[in-house]
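There is one chain below, alone, in structure tokens, taken in the form predicted alone.
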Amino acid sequence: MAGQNDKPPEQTAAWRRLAGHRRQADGLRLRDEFARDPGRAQRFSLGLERVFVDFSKNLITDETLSLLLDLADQRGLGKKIGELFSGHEVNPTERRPALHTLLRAPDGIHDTHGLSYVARQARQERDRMFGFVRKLRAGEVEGATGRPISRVVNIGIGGSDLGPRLLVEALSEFHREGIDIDFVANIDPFDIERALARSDPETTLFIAASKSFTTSETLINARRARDWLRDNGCKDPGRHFLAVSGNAAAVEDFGIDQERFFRIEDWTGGRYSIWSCIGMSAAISIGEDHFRQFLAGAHALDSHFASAGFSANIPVVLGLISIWHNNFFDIGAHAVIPYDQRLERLPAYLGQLVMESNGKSVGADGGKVGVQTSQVLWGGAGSPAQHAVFQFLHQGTRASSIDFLLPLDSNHDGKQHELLVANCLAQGEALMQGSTDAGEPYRRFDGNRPSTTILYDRLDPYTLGMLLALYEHKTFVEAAIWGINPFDQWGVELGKTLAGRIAAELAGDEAPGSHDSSTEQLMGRYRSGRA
């Protein structure tokens, strides 16, 4: 319809109409629609390559989804999709496209979209990090005393660490013996004192990974790795050392060489750059042919958000069930479980990616939002979440919307494997249909929790592509819907700017300034406790 793409959400025609199909749909129980309807399940499933998505028990009917993808197309969703993947500047309050879909692209692939001079800037990049990874796996990287590295410290923050993180613990059965990969991310110095404490510097790579190279946490560990190095006798800190940035400057400042540099561009966003030479430690870790596995899961995922149609399309699915459930349910938290033991790190690197890039009260065209944005996104490991939060899950008074992922195939133990699978299908099966006890009645509970579950065939690196890809690109459905840009991050500027004034208010250097009573009373405890 046109012209409802220039309206809020909320004043579509297809959002109220959503709104009054929501009335109606008080009497949805799922159990019954289960019962009623033996081919929900099917209907209400998408598979792609390695990849299942069951979301047949969400709130949903088929007129739900007939009208969230009418908001789909009223919304302008398919032409956000094609500015995304054609460069245009879809994050407007900095001025820059956001390419990191490139990134994982085979070599050629753009060069139809006028973005041929990029893309091979990206991959010259990506070469150079290929090779260096190839040298230091193979022992021909050394540090000052001619030792051959065998250790590498990533000191980075947000997305310079949660995603080679994951990567890293995720796919351990990937890992190159003989090296060890650690992580410093908290300005708490027992973190950086930790990970110094297992190095030796004769042999230890630290990777300064940061888009500005100006992050204080980043930079004040990365300073304190320095000085331990020549404490303990190094004469070229230099060779110990390796930048990814786009801070070209403030990295040769701070003694790195060039040919240590790895460039990461500004239209890659830190909690959507683990495509990059950010990921440095984490391909490392798995070598150049396994990390070209995973960029090419991501691309696989992209090829099929950017042409499937809207109602065969999981990222468009999942992400319009998610406004279904948090903009009409009042669903405000979603979950991801996996039931993955390897995937631990997943709800908190998710947790970046949804909520820096949709915890947004303004619009991209600068006005109020007006509709609820982002979901709490949290979660754990099953089946220990089992045994911690599944009691909220099950009977508590504000419900969240759940993922649930399962690998068919763990390569361990089946009998282990099975009883893991048995869990998983068994929480969902239970949130799904609820309890009807009739005796006490806290043994009752309604049920009719949402919950989708992904199954994929194994965890490798090409899987692990495709989930992350696809978590991104719902991620950037919900934005499209609501009208919001997922690409920037202003809402955390305020509090790094008050820390720096407030730390050189502790330190001295800056006159004591005027600050609410709780901040002086609190600051005024932290001078006397050291005093």
Given for the second form:
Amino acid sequence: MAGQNDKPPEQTAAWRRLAGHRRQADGLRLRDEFARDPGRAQRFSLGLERVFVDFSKNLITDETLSLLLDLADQRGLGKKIGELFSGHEVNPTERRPALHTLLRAPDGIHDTHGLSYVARQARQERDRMFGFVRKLRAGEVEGATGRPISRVVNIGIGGSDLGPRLLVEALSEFHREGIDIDFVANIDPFDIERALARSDPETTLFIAASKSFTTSETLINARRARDWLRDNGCKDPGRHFLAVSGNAAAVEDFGIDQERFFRIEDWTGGRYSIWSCIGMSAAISIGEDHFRQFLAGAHALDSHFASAGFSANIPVVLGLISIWHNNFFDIGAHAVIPYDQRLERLPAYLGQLVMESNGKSVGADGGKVGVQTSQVLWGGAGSPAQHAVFQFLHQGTRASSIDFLLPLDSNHDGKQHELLVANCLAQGEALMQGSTDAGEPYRRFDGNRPSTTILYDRLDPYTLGMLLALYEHKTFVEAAIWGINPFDQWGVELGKTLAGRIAAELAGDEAPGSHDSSTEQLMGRYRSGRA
Ligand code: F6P
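Requested next: the structure of the form predicted in complex with 6-O-phosphono-beta-D-fructofuranose (F6P) (the form predicted alone having been shown above).
Then the entire complex follows, led off by the chain already shown.
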């Protein structure tokens, strides 16, 4: 994401001006800004179709935004966005583009960038997926004994789990009755055994979802499922498996037929793969039409990101405000609080998106990054979160920026929904406003705690597509400013290598190696079965 000649971000004139501006912002009191500027909320809000974003409760002024927009220009953000959409090698350490936007583009849209061939291939695979989805939902996919499949267990981890799991839960109102969808991710045997205990070997289909098809957690769980089928008398376990992967040879080795193999391309990053056939379990749950709406919502956000001027561009503005809080106020955490029970898993999904993408210390040019990169992303559904962690948000010594997400409409009791709305709006107001009423210091709220409120009409597939694409592009904007590559994840490799070595030593397949005394002590305690 950084050209070879990019300066580090902190050496740009805009960054230096922002640093100077930050010193003046010490005295910025949001409640005073609101009091003296009646147009603040309207000016610091943007809308797109069914989504409305109010970012007025952040630590910004008009001057802040204008300096941040200068920073975006000086970091070449426009060019970098163009490169993302046109298939440039935006992931240089893995020597490939990142074309997840192509997966949700309608026919013909990418032909101008010379991408017609890859686009056609991706669409063909998507159509194959929808063909399978239609058959399964019609009861036409049969297990080895001829009974129709009525339960689907997605076995995958990280991006091959979090996306489909989020969709199935968030869009449960669109779920097709009569088909059970379950997920297994953890290497902890409890996970697969729990899923198997609920499965009927005659009517269950396992989706082995792994881009690499080398991820040990997924392969071990998939093998356990295959053995369980055999142990339960299944003569043809292949009829109960399907694979979504980029590794055709490994899928074949596992014993899954070509016809049951759905390809994802190497230019689809794991945490950007919900738009590909990795979404199979979710597509089975919500059906082809709804899944297409999900893609269309993301595409609407893509078009906005690719074409709107920066001051009116929602992911650009939110990404820049995040840089401001993180790099200039040293706010190291960002909470995502959906006032929407269906989005309870959104923080986990966004945790991977944001922290695996931008948790980097080395720039795309190979040099050490001189500024802070990814914030910690955390969160949980409001209102339960209010009664658990909000104390920290209101009065802790460490600040966290916050996104509140709130549907205007709910399919349920309007009065109860209204209370949900009231709670969400009250939190944003309290965090910003604070309170000086109370005498005792422990009752005091300083306020000035930044938050953004994202409203949407209702949670449907289209809107969910918009929201997820919004966060993807916000993450991209931050990476572009820092000059890091958001599309690789080398930081996960060392732990995988060491786990392999320790596993071999624990199993006695390898002679005990030399470890630090803490690791050796813990291995010894495991071997002797003593805590
Ligand atoms: O180890 C991290 C990671 O590679 C993620 O980026 C990815 O989403 C996950 O593992 C699963 O990978 P795969 O789909 O190849 O099994």
